[in-house]
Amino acid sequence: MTGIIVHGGAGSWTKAEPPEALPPLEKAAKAGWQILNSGGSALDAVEAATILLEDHPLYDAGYGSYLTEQGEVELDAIIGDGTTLNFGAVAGVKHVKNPIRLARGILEHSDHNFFIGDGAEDIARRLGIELISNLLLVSDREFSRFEKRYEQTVYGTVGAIALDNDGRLAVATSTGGTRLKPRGRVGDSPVWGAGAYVNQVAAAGATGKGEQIMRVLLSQRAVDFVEEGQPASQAAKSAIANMLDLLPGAEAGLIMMDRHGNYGAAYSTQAMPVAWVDGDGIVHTAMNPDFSAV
């Protein structure tokens, strides 16, 4: 059993945007799946679905990501392993195109699991990444809303859970922080527990407002509830409810997998665009995903 399944970030989605959202999340899913399905990790399916996404100027992530109030772009991101509990994680990455490819090199070639700014560029120089101007990270749109002072409660995170053929759950969590940030800000994506998390029961991975993620660790929270005996259909819901009842009108999203192949994905806000593949290696995407029926 193999699977995979990635987001695009909850929030108040456009009426124009919800169509132009799907297509790259279901390329997304269609490359990591091609991956599984060859006999590929989990770790290599969810790096590359991300980097699709970071490379796509539309997400919050990558090139294209939402500008600081300085007009740069801050890149934070998180891969993580349930086999091994080991994770890579960067954050405020102004020169790397995907941070998502360092963050796997952090894992898997690092005795630490967290790098942030110039020591994580440090890192990247001696992974052999490549480091580019951060004008190269910046899209015409943004740089556009930048120039109005544009705000969107749009968490245009993305990230990724896969299933591999050995039975091995991964994560992969992707941002560039909320619209407008001060200098040196970091939200959940990068957080073990927060913005991500994987064990060798369950995977969830987060979106929304980092502030308040943080403060319940929602994706090991999501995790708990599959380890009590919860569905993952369900155990999304009860991470995202239960922190509705710690922090009323809390903003956040969730996708989650269990080591069985099952979905689940939650979220407080209007919509979250995601993309899955079934059992039957169909990509199916939808802004409003509900699992309970599956």
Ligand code: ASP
Given for the second form:
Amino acid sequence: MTGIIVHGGAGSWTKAEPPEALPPLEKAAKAGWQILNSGGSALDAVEAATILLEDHPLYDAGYGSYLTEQGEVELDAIIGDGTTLNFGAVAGVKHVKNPIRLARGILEHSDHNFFIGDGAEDIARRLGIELISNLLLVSDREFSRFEKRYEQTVYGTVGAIALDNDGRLAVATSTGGTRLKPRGRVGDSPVWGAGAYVNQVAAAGATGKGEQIMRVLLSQRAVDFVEEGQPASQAAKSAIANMLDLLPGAEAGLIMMDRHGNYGAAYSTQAMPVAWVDGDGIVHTAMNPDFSAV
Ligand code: ASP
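Follow the form predicted on its own with the form predicted in complex with aspartic acid (ASP), if you could.
Then the entire complex follows, led off by the chain already shown.
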């Protein structure tokens, strides 16, 4: 049994770019699925799916990310392995095209888990990952939005969860953070337990307002609910409900998978585009996913 689910960020997508949001997710889910089906690991699958979405200008990750108040791109990413409980994470990276690749390098090769800014970029150099100009991460669209000081509550972070043939779960989250964030601001995405969490039982990845997600450790909470016996579809909903009890009006979404390949998704925003692959290898997409009906 293998499986993969990817998301493109929670928010008011229906008012923004609805028709554009799903096809790249479908492509990313398929790419991850092919890796799983040719014997690749869950880590390989979530990394490959996330790289495709980082490279796509529509999402707030890698190229085309939202700009900071200063007009730069600052990237955060995390990748985690449920079998070993190990993860690699980076924050405030400005010269790496695919921060999820750097996070994976840290997971595989470092004695440490989480690096920021220049130090993270030193590791990139050591791992042979090319450093590029920050300008190469800025898309024309985000630059013109920046010039207009355009604000919009679409959280365009990307994320992926996969289960491989060896029963290993992995999770990845990658983001440019919130639009017009102050320099140095880091949200939930690269924070273990907040933007992503995985163990041998289940995996969860979050998107939304990082300041709120971090306060309730949203991803870990969702996995806790699975460990307490809830199906993944319900655990995602319980975690969002729990967040709303503690922080009324909080804006966030979650994708989940348990070790048997059952999916979950929930969000407190208007929509959260996702793509996933079912047991027959069919890719599905939805702006408003609900796995309790599947
Ligand atoms: N959670 C991300 C952050 O706060 C934003 C997003 O999900 O798009 O940095």
